[in-house]
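Single chain ahead, written as C-alpha cells, the form predicted on its own.
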Amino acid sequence: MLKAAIIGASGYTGAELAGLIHGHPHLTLAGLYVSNGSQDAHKPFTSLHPRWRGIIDLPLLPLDDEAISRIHTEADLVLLATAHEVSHDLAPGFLAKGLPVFDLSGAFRVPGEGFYDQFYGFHHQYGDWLAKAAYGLAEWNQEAIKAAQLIAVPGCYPTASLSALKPLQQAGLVAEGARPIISAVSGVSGAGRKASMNNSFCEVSLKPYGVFNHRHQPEISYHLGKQVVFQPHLGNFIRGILATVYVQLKDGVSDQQIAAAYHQAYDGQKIVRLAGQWPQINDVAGTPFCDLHWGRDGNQLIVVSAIDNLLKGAASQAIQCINIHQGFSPVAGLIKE
C-alpha cells in the first residue's frame, strides 16, 4: 500500500480524494493536511465533511515544520489540493525528496513566458518544473504521466472540452483557420468551498463569467494545439458540468470518420462514454465518466461533454493519474472490474 498526504484536504476536492484513497486497493491515507494558519487546524475531517463519519475519522493536521518532515519521511506520494500559489511554492520541496507530487492546481499547467504573470497574477519562479511536468490528462498522456515525477492534473473546463475536441483535432478533421467554439456550465462547487456572494444560494443564478479573459481558454488552446474560443457560466446546481462544443469541419469529412476518431481514441477506455445519446449532468455527477455524444448539419458539427467537475474534473483524474504513474489498473479504486 502506497501512502498518499493529501495538502488542502478541508475542501471540497480535497475531500473527494480522501474518500478515493481510502477505498483504493493499493493506497492508504499518511495524513489530512491543511494550511499552517487555517482555521480549521485540528479539526476532524468529518466535521467539515459529515458523510466520512465513522469511515475516515482523521484530524486535519496544519502543514507546520514537522508535518512537512513528516511528509518528506513517511509518504510515498503528494497531492496538492490548494491554491495556485501555494502549490507553485510547495511542490519543489516535496520533489526534492523524490516524492512524486499530484498537482490539482494550476501552478504547473501551462509554458510560456509571461503566462503565469497574465493569467494567474503571480511570477513563475519554477521553469525547470514548469517544463518538466506532465499533463495529466489521463486518456491521452499516459506515457508522460509514467515518465514525470510532476503531473499537472488539468482543470475541470479543460478536461471536459479537451476530451471532446482532441479526437477531431488528432484526426485532422477540423477546418483550418476555424477556431473552435466551447460554451460550459459548471455547478457552483467549482467555485471552493469558501463562502462569497457569488456562490450563495439566494446570489446564484445561470450567468456567464470570465469573459474573454478565463484562464482556462489558454490551457486548453494550448494543449489542444489550436486557439479556441471558451465562454464558462456559472450554473445554479452543485457539481457537474455541461459542455456544448461547436466544431466547424473539413469538407468531405464524413460520418464514418467523426465515429471513427471518437471509437480510435476511447474504445477500450473505461472513463469516457460514447454515450449514444445526448449526456446530462444527472448521468456523471458523483462518477469518474466522462460521457460524450456528436451530432452534425453540413460541415458543422456540435459534441456535448458531461463531466462532474470534482472527480473526472480534478479528484478522480489524479487518482487516474496516480494510477498509470504507478502501473496500476487505470480504474483502480474508481470503477469495479
Ligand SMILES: CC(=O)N[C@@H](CCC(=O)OP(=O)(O)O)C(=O)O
Contents of the next structure:
Amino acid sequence: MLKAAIIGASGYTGAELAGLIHGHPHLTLAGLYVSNGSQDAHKPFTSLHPRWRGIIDLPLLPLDDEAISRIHTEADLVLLATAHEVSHDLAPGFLAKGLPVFDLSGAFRVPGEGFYDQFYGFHHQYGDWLAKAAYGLAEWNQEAIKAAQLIAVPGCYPTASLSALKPLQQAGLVAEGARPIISAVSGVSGAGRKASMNNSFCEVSLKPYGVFNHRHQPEISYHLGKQVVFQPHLGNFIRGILATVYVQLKDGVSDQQIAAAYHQAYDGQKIVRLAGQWPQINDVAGTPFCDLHWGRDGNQLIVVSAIDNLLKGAASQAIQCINIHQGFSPVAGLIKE
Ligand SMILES: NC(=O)C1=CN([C@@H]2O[C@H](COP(=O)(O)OP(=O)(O)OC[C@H]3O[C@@H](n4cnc5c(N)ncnc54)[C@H](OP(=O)(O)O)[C@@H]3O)[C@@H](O)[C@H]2O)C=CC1
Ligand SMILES: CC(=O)N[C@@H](CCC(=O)OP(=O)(O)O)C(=O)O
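Any chance you could show the form predicted in complex with this ligand after that form predicted on its own?
Now the complete complex, all chains and molecules, led by this one.
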C-alpha cells in the first residue's frame, strides 16, 4: 500500500480525496492536513464531513514544521487540495524531497511568461517545476503523467471542455478560423467550502460570471492548441458541470468522421462515456465519469459534456493520475472491475 498525505483535507475536494483513498486497493491515508493555525486543526475529519463517520476516523492535523517532516519521512506521495498560491508555495518542498506531488490547484497547469501574473494575480517563482509538470488530463497525457514527479490536475471546466473538444481537434475536424464556444454551468461546490456572499444559499441564482476574463479560458486554449471562447455560469445546485460546446466544422466533415474521432479517443477508456443520449448532471454527480454526446446541423456541431466538478473535475481525476503514475489499473479505486 502506498501512503498518501492530503493537504487541504477539510475542503470539498480534499474530503473527496480522503474517501477515494480510503476505498482504494493500493493506497492508504498518511494524514489529513489543514493550515497551521486553521480553526479546524485537531478536529475529527468527520466533524466537518459526517458522512465518513465510523469510516475515516482521523484528525485534521495542522501543517506545521513537524508535520512537514513527518510527511517527508512517512508519505509515499502528496496530494495538494489547496488554493493556487498555497500549492505554489508548498509543492517545491515536497518535490525536493523526492515525493511525487499531485496538485489539484491551477499553480502548475500552464507554462508561459507572465501567465500567473495576469490570470492568477501572483508571480510564479518556480518556472523549472512549471516546465516539468505534467498536465493530468488522464485520458490524454498518460506518458507524461507516468514520467513526471509533479502532476497538475486540470481544472473542472477545462476537464469537461477538453474532453469534448480534443477528439475533434486531434482529428482535424474543427474549422480553422472559428473559435469553439463553451457555455458551461457549475454547481456551487466549484467555489470551495469557504463561506462567501456569492455562494450563500439566498444569493445563488443561475448567472454568468468571469465574462472574457476567467482563468480557465487560457488553460483550455493552451491545452487544446486552439483559442476558444469560454463562458462559465454559476448554477443553483451543489455539484456537477454541464458544458455545451459549439463547434464550427470544416466543410465536408461527415457524421462518420465525427463518430470515429470520439470512438478513437475513448473506446476502451472507462471513465469517459459516449453516452448515446444528451448527458445530464444527475447521471454523473457523485461518479468519476465524463459523459459526452453530440449532434450536428450542417457544419454546426454541438457537444455536451457532463462531469462532477469535485470528482472527474478534481479528486477522481487526481486518483486516475496516481493510478497511471504508479502503474495501477487506470480505474483502480474508482470503478469496480
Ligand atoms: N471545488 C472544485 O470543484 C474544484 C477545485 N479545484 C481546486 O482545488 C483546490 C482545492 O479546492 P476546494 O477543495 O474547493 O477548496 P476548499 O476551500 O474547499 O478547501 C481548501 C482547503 O485548503 C486548506 N488550506 C488553506 N490554506 C492552507 C495552507 N496554507 N496549508 C494547508 N492547507 C490549507 C483549507 O483548510 P483551512 O483553511 O482550515 O486551513 C481547506 O482544507 C483549489 O486550488 C481549487 O481551485 C480544482 C477543480 C475543482
Ligand atoms: C463555481 C466556481 O466558482 N468554480 C470555480 C472553478 C473551480 C476549479 O476548477 O478549480 P481551479 O480553480 O482549480 O481551476 C471558478 O470558477 O473559479
